[in-house]
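Given as structure tokens, the chain that follows is alone and in the form predicted alone.
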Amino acid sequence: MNFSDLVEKLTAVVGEEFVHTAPEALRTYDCDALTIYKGTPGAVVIPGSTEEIRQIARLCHEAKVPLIARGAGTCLSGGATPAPGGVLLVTMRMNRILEIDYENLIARVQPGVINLHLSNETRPHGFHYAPDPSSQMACTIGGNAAENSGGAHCLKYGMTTNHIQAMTVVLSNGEILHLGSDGDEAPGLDLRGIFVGSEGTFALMTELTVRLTPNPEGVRTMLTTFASVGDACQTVSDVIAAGAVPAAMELMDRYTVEAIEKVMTRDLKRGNTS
């Protein structure tokens, strides 16, 4: 099968508008925010469901082409960079919140689904969640799951892995998998552990469920000046050992607290207290 029978075969699957092959559009699919490293595919393909993804897959396969998913792209490790003249799968359509469980505390999305909107979603219920990448409202919950990412709350909550219950995946051959469960464990080797964090390399995630947490009754934000930062290191040593686990710390030196300082001080006079 030649390159022009894959990409008429693709078409067929998710409808022309769906397949980008135009230069000026792949270009647009160059890189991740790792912007050094570079490939240009051969094709662009947006699925919009399971079936669809296992036929790209079989497909890529048979023609024994790349295939690279790719979520908001906004990963700074290189994971989404295309592979040239493969083809690059973006899940931006599968963005649906398909099921919240609050009694279970589990809610169930396909892998476009943008990671604040999850918990903007369940926020006003008493629950969010909780890995928070700093591209929170851009990234997407499969690729944070694909990259096992995740911002300042995770020195509380833990990782993205701690929050992926159950997936279905599909495999390089177009097979179907659904690993973890809607409990705590589930029977067997930890598969699902060992596809969070694998960038893809597994196989595509195309649903995932995931542990929603309890609002905290209450939030208070501090403030610390240090003299070096070996004491402000230390100190975060000390406040782990005396058993206070903050939700998030951050270590800023002068300049970034006097850049933000500025900014506040400009919304405040603007009348922008959010």
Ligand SMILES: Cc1cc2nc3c(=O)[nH]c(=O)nc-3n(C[C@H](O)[C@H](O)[C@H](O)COP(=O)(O)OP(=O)(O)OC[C@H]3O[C@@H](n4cnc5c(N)ncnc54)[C@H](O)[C@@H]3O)c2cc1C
The other form holds:
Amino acid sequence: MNFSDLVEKLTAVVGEEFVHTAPEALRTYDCDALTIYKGTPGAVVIPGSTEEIRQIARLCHEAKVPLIARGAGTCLSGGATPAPGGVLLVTMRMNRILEIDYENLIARVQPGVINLHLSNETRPHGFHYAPDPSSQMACTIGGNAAENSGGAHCLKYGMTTNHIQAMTVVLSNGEILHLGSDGDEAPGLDLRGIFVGSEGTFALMTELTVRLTPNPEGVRTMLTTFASVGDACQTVSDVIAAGAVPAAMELMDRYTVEAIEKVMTRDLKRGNTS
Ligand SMILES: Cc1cc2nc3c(=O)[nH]c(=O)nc-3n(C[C@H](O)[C@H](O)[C@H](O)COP(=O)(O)OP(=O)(O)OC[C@H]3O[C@@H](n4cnc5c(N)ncnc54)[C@H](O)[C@@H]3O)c2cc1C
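Now show me the form predicted together with the named molecule, since the one above was the form predicted alone.
Let's see the whole complex now, leading with the same chain.
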């Protein structure tokens, strides 16, 4: 199968509207947030379901054309950089929260759900999705799982891998696997950890069941100054060794503190106290 036959078949799977081959459209996908590496894909496909992803994977496999997944493209390690001339599969249409089960503290989501959107939905009910990369207002839960992303609160709550209960994945030949279980431990080998953090190299994640965490009863923020970085790091170890694991700890150097104070002083003068 040559590339134009492949594009024709991909179009039959997802519809004309969701296959891009025009050079100006392809250019918008030629890198992720690691902008020093670029590669123009031969086609961009935007599927709407696991079944469509299965067919896309099978077709690319048959045509021996590289297939790369992309969520929001915020990756800083070039994972979503397209293979030149290959197919880039973008999960932006698969952005639905399929089910929230507060009794079992889980949510079933499509891979293109924006990280923060899930917590925005569940927080008023007393729960949130704990992994919080700083890009959480833009990045997707599928991308987070592929990168095993973490954020400030992962010190206490663990990285993404600790919050994936189950997942549906499509292998490169189009085979569909269900890993983990929505209930307690699934029988057999627990293969989730192999796929989480694999940067899309093992499979395309098409559905994820993630754990929900109760909101904290209260939040207190403390700021302390230290004479040296060594003292600050030792204090982190001491606090944890004392048995109190804070939800988050950030170390800021003098320049960062001064920059923040400058912005805060400016905002206060303008009357912006939020
Ligand atoms: C300002 C900024 C702040 C950031 N802060 C953090 C941070 O605090 N912590 C952190 O860990 N990262 C951080 N990142 C990096 C990035 O946001 C994370 O790696 C994030 O998880 C990527 O999600 P994404 O949806 O953008 O994925 P993409 O960038 O689109 O893709 C990332 C990888 O996942 C693969 N992938 C995407 N979707 C799927 C899927 N459905 N199935 C299989 N593979 C898939 C891609 O092929 C690629 O290898 C930051 C980035 C920016 C720009």
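Here the structure is a predicted model, which means the values were calculated and not measured. By rigid core we mean the largest C-alpha set that fits within 1.5 Å across both forms. Positions refer to the first chain, counted from 1.
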> Relative to the superposed rigid core, does the CA atom of residue 264 travel 2 Å or more between the two forms?
Replying inline: yes
